[in-house]
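Only one chain is included here, represented as structure tokens and corresponding to the form predicted on its own.
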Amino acid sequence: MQELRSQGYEITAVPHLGYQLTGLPDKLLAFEIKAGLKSKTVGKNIIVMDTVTSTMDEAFRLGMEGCCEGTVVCAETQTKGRGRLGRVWLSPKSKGLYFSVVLRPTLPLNQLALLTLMSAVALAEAIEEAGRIKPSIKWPNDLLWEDRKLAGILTELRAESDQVKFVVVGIGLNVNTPAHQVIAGASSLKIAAGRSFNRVEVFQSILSSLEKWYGKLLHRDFLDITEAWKERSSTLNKRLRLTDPTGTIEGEAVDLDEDGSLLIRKDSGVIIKKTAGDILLLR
């Protein structure tokens, strides 16, 4: 009893009956996450940390050490959480889900962009089920609610020649973050839905959805992934400005290529294929 109380469970002694559980801790506990988890691979090994510099760094280290596929590293807060293009990801303690998953897909390097799209679809579907809200996806993998950033996804990999050794998928989701703790242009599930969420239940939903869509990726069901992504896209058929190391272009996002690249039609009519970049939607 003392051990459970030390972890934040509220337990009351009831005369002649024993003990009654009267309150649950707002904490991520590995055994609670696994207890209701439906997936078999994603979440097979769950490591929960209170504070970490970045779950990406910890997961990448474990990947290098040969950890099993589906290993998940999550933390209550990150001191140096990061997003795409070196951006900082703020991680208010016990308010969001900040985690990274180690995957070992048998895919060639030129198809790994689809893993990024798959992760965004899986996260969006889980949020729809858990939160009863429908986020959109900004290419390639930012989740938006009413044009405000709800979640971000970062992928990093280790490869030798053309062989992928492992990929780390990092996800940051604002769950119960109040309005005064989100940066300008961001949102949270609590803000969007008008209520607080059980983070363990949301986490379980995300991990189960990731396993489902990862299975589609491994079975080469690429069309299912790209079509699901298109249905949720806030980017396609919009005019945008894309910046990458080669420069900046403007045009209309017209489609996804079969490998997950974005196809942009410039004003001249020429269609440019982009596999990465930072986009700004233009009104």
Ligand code: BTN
The other form holds:
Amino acid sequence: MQELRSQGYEITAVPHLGYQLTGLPDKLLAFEIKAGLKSKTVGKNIIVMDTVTSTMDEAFRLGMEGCCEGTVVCAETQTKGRGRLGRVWLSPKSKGLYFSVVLRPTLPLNQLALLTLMSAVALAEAIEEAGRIKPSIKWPNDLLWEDRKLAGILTELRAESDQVKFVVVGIGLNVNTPAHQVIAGASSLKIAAGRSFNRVEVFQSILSSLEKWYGKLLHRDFLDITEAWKERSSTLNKRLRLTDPTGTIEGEAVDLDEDGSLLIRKDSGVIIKKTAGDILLLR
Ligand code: BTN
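Could you output the structure for the form predicted in complex with this ligand, given that the previous block was the form predicted on its own?
First the chain shown before, then all remaining chains and molecules of the complex.
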């Protein structure tokens, strides 16, 4: 009984009768995810693991071994989940979606920022469909709900002599994570919507949306991507402070360039183009 309970089965003792199964474990099972999946490439090959250091490590290993495009690795928990800029990504067991997708885009390195933006748009659209809440996107790819982070995206790649071998897009989404298990300043779908979600359905919706938006990227429909990103942006027209390895600048985010860079107008009127960095919205 203890063993079943530890696997997530809810078992209630009924006086004089015995035990009743009152809840099934909330587990990600590959066959269940595949059963209702609408996408053809993204998630066709899906590996579900219980505990990993980081799904990025697993996906990278598979990418190096030549796995097919759209291979997805997900885990119930990660012991060393990582975010952008060396940050930690908390992965409470069976509460969120933590996964990495291997893509093999035929894009020059200088267009890869668009891949990150398209992933944010795809994720936001899927969350809106599955969760009936409309997240905003903080540049470049944090998904926020009421200024609190719901999800983050990490893009890592393998390139040889300016040629992209493969890209790993890692997504962490707080789904049924209760308030006491999210990092300060963060949120979850459950906190935002006030109800729990079926993680498999949310996952399927994200994988289909990723396939749709990735298709646009491959067809060079860059304007569709940047327009959709701008429509959901919580960064544009805001005053911000951006920090990157070259230093810190303050100004107003005036636009998104066609290659996915952020255009910031400093108080002097000079417009600076940034492809990476960490931003703090000032008002
Ligand atoms: C960020 O907000 O800085 C990006 C967070 C990315 C987290 C996901 S969880 C799945 C994948 N594995 C990781 O170790 N990181 C990404």
